[in-house]
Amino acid sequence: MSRLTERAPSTLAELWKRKGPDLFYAGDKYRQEWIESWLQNPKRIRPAGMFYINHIKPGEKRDMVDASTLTNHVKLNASDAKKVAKILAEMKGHEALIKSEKHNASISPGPLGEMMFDKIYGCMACHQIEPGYGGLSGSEIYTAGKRLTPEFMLSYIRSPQAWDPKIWMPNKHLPDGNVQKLVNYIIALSKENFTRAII
């Protein structure tokens, strides 16, 4: 279940159990628009669901995601997702993390960024950078400028932990100017015209 109450999970046990993300923060997190948008037409954001080891089995080359355990997320008619939407993005449970940040939107990410990425920062063992293309435990990347505030993409890069105490993503201590490499780097992936299907 996803929480609405601001607590994150404090054990692991807890953390196993959630099925979508926390809401308590979705203000500080999402983009309004996007929320709205994405609740008439849900795609999954994590190809292996909430919990990566309950929704794989033992492929040829890799692990592959087992479909047969996964649910779709329930739509939404237009008038509901906009009183929904208007309602999470009141909701700012780590509005002081938000207040801190600062995206620099000049910092070109350049070739460098998605070196970081993909190699340097080895974000890509967890998160697909297109559709196919990355891990699967994490959320993929490739529409996270559109869905989520860059404040809060620096936040979370920067202590994951703050956010989530229990997360397993690492908190790599990076400098602030790769931190905004990384985030623009994020920003212009969304820009790209990916197509893909529901798994």
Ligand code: HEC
The other form holds:
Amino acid sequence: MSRLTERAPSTLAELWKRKGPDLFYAGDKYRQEWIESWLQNPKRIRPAGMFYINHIKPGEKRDMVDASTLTNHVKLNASDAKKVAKILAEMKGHEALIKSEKHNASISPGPLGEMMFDKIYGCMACHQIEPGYGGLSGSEIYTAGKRLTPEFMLSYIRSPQAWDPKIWMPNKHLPDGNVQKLVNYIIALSKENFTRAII
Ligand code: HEC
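Complement to the form predicted alone: the form predicted together with the ligand:
To see the whole picture, the full complex is given below, headed by that same chain.
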């Protein structure tokens, strides 16, 4: 179950049991139009599910996703998707965190944005920057710009634990300019049209 209450998992045991993302701050996190269309045609965003340890198996060269252990998300019709997206957009459990962010779209990511993501900060060890390329323990990042509000991404990168106290994404204590560059890189990435390898 996704959590609709105003509380993220506060122990590792709770974190491991989580089967869907916390939704009590869905309105702070997601773009409403994306939720509406995703619910009608849900595609996997976390290549190895909510908790990757349960869904990877050793491969010849590296770990691989064991797709047989993953389930598909329920699909809604257009009218239900619209209603659910509207309700979720009103759930703003972390409004204060969002209000303290200011997205600066004019900071170009340049080549440094990608370099920070792939190498300098090691984000790619957990996130895929295109289908099949990157780590398996985080969500795919090449669709994040379409899914998420820029303010959520800024705040989450600044402090993942402010949103999800037990999550394994590290807080890198990045300066604001670099956080803005990373977010603008993620937004630029989501404008490229990758054909999806993993559905
Ligand atoms: C050790 C693994 C790990 C590393 C390294 C890591 N992340 Fe994450 N990241 C995660 C996990 C796990 C989540 C939560 C995904 C979820 O909602 O299931 C996450 C979530 C995110 C989100 C929100 C995405 C979403 O789909 O909800 C963004 C944006 C993000 N990370 C960016 C970064 C950036 C930028 C870096 C490098 C500075 C980074 N991450 C490094 C594991 C990691």
